[in-house]
Amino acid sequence: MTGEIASSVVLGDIAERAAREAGAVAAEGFRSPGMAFETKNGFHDFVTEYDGRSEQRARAVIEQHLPGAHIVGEEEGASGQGEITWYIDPIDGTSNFARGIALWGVVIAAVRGDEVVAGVVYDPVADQLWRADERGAFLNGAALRARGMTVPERATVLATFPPANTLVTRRIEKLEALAQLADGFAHVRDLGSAAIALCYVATGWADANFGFNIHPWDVAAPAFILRQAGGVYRSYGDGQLLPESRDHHNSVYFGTVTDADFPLIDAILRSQTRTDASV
């Protein structure tokens, strides 16, 4: 396929195969007795040998179809070159994975220029594969529509908030914001995986998800899935909404089902991303 401009459906096919095979590698280690894990960016952030092994398998599948492809992985960084950039998170939710909690997935996105054109999130434990390409968004082949609860008192919010490593500064303000969320929404939950959480919103199993300190390999695929399902994805910086172009590179995000109206979350994200704030 070298030199060809593949359609988003073909790129989605490659991403799907890579995610399934990488997921099979990771699943070999899930809940295995005595599996070792280390900390990466502080004691809240785990990494295991299966993160690396899963990413290597995903890379191998992509390079089989597109030799020398430009791949950016969480574990091994950037390699290759080409029109398409592939973002890989081999295990999104490693801290869950390492402790035997079945909320983690393989995340792969294909980006042409600044535009995400195909994305896959695969949950090997539940055998659920979310996928989006030019045709729309799908869960195990069935079309998705991001329909759910659109008013706070009925809505379920998925969020890691406030992130534990940010509580050194403005602690009281952040905990007060968490209390406001708990008071204003029907449920607030932390799944421990941004990709799975955004896909739950795309499926209508939850109504909003927001997060901080995110990377392109975390959100490029699930943000595209959410949008292709009719949901809304936006990002924030310096107290403002940021342009949609290249927003998978922005570190603070907010995704909702279609027609949702959650001004409290918008206000929290604007406040927490002002230049004098530490998120």
Ligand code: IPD
Contents of the next structure:
Amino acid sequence: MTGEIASSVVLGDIAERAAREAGAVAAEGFRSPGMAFETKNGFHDFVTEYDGRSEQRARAVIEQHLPGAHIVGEEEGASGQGEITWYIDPIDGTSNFARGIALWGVVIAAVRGDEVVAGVVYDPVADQLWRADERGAFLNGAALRARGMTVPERATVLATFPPANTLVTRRIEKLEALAQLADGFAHVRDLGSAAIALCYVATGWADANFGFNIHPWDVAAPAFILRQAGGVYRSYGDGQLLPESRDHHNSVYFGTVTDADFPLIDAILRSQTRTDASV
Ligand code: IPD
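Same protein, different form: I have the form predicted alone, so give me the form predicted together with ligand IPD.
Expanding to the full complex; the earlier chain stays at the top.
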């Protein structure tokens, strides 16, 4: 495939193979007795030996197909070069994985220039594989439409809010915003994996998801899956909505099912990303 422009379906096939193999490696460690975990950036942020092993397997599969490919992984950073950038989150939801909570997944995206062209999120425990390419979005091969509740009183919101690392500033305002969410929506839940949460919205199992402190390896694939399912993905910075181009690089996001706009969440994200808000 060297030299030619691969179709997004072929890139999706590679991402799927890599995610399935990496997921099998991670699954070997899930709930294994005495699995060690360490902290990375403070005590809220876990990493396990299986994050590294899973990423190595995903890298090996991609490199089998595309030797020297440009890969950016959460654990090992950047390597290689090429027209396509591959983002790998070997275990999104490591805090769940490390404790035995079955909400985590392997996340792989293929990005050409500024544009995500294929993405896969694989939950090996439930054997659920979400995938998107130029043909649309799919869960285990079945086409997805992001249809759900569009009225807050009926809607389920998935969010890790307020994130612990932001509570040093404007703490009361953030807790007040959380109270408004709890008051205004049917349910508010924290799944602990941004990628799985966005895929739940893409599938219509939840209606909105927003988050902070996010990286391209967390979000490039599920944001694309949500969009290809007909849902809406937005990102915020400096108190405003940011342009769509390259928005997988932005750290604050909000995804919804089709035809839902939920102005309370939009207002919260504008307020939380004001330059003095330090999220
Ligand atoms: C984390 C999860 C979590 C989100 C964090 C991410 P990781 O990814 O997606 O839901 O709130 O911002 O860093 O560290 O488990 O790969």
